[in-house]
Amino acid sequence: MPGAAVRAGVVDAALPIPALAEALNGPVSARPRDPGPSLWPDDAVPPVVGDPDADDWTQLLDRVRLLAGLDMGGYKPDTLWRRVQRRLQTLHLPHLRAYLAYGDRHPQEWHVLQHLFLVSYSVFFRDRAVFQVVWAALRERVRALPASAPIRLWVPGCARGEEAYTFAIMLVELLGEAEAAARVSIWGTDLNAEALAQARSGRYRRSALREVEAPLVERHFDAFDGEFQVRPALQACCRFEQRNVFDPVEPAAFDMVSCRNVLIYLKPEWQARLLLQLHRALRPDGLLLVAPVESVETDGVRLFTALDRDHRLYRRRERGHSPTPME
């Protein structure tokens, strides 16, 4: 494990132990800040201080574009710098052009970068409230359908897995596990390819779990060495697909898309853009949920119509409809 964390880049240092000792009890303020791509929250990164030039900014987005592979363009700035600034500070560099004078004479640098960019984090059941009502609304779309109509949920942004297996739980739940198997199909995709890994490989902490109701865990997870295996059931369900969301999907192919913590990130035209695209994807009243700090009400209020604005579930509408001042 410590020589998959120093090779991924995500590593403050690799020292002898008298040399890491030193490091340790060295100043505070010299010390990184970065403890990896997918653990600080965005509210717990330290402030950013002052603006990025704006060449050499342009001149980051194109190595990390053409050496890593990954287009930020539509992404929002503010958020990606801050990501940016922790990275300075690891590196104790002064400044953005010091950084990319640095990246060119260490290449893999770029990759780092991109793993701090593509934050990976969930748990199963992540807001349980919102799952509860969820659950509910699945239910009713399963029921309306024909008795053996397959089922698609799309999971864009998927990270490791989790929430791509909760959507299978609550299935397993409802069909039972051989009709389950007949009839779901959930599609994960995402740009970390790490993290699209464990997600295949359905292995996961103790702390992943903490949302899930024992009978839940004993029912649909196996024990391992302090980690959990998702049963065969489950990964029965589930595809997991290395994929920008903007990528064209087959059209009304879903009956439910879940897109938390993506809107976010975005620069308001290309979150017009995906939500145009999450409603080309979904079929007739398909559902779509979206963080609670997300909302469509602005650019997807003649796309989608709430279900529970509390919870941020949404049902598609057909293209054109005007909604009453009631809705």
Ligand SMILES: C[S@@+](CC[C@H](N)C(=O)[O-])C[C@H]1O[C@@H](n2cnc3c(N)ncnc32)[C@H](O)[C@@H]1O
The other form holds:
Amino acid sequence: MPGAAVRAGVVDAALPIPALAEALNGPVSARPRDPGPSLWPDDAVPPVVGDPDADDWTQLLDRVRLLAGLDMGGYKPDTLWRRVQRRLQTLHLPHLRAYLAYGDRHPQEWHVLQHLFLVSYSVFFRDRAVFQVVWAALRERVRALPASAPIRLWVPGCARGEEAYTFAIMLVELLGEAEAAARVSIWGTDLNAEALAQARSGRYRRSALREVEAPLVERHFDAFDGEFQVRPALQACCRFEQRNVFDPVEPAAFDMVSCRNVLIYLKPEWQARLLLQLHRALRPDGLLLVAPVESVETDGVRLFTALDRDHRLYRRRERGHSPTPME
Ligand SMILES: C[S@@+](CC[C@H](N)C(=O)[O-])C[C@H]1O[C@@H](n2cnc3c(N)ncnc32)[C@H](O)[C@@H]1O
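Now that we've seen the form predicted on its own, could you pull up the form predicted in complex with this ligand?
All chains and molecules follow, beginning with the one already shown.
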């Protein structure tokens, strides 16, 4: 964990214990003028308030796009700015222009910032009541398919894999291990390479399983040293790939797409673009799940019909929707 935190760039200082104690207790006057990695906790530094300068903001987005490969132009600027403000505070920098100069001296910073934007938090069966509804819908979908027909799911923004494995648990429960291995393919995609590495390893802390009922934990995980490893039957159903959710995907390929807590970060026009992408990816009558805080209706365009609006479960709409300008 400490190593992972340092690599993620969220650590202010990595020091031997005596030096760490000294750094935490050190006099305020001893703080360096030129920031470099900061030695002091965030709350010792006043936050940077107000809106960013528009030109500096554009320069920041350009640097992250060119040097770290993430186009953040489609994300809600308020969320991004809050993360940058926090980073300025950590680095003891007075404003965005100073941060740009800092990043130019330490280009790795743009990767750190990209990482801070991609919040890869998740847990198994996140919003448990939602998954009871989804489980029933999946059962119906599986029954409606010809015996032995493949069952394909896509989980864009899968983070560390918990959501993809949640679907694997439900499908192994519905079909049994052998049939699931033969028929089920769950494709988890995300931009965050570290999160995907954990997804592939299939190893989790107990806290990630807090919404999972005990009998399911018993059947689908092995406990090791206080951590939990998903069983091979789940891993056989899932594969993980680093991809941008906007990269083209095979049309009409999936029985279900679960894209949760990704739309929420996007500007409305990019939400519309993403919904179109998800619609294209689904087979006729395919199912779409988004998070309880998210909506699939943008500018009166209805690409999906609600199966259970409260739990944000939808079915692909085949006809009668008005096209968006991006269509
Ligand atoms: C908050 S997590 C959601 C995890 C999981 N879907 C859930 O709801 O529990 C959001 C994930 O979306 C990923 N993400 C954000 N923008 C993305 C993009 N353009 N393409 C692919 N993944 C993206 C982030 O890396 C992060 O892992």
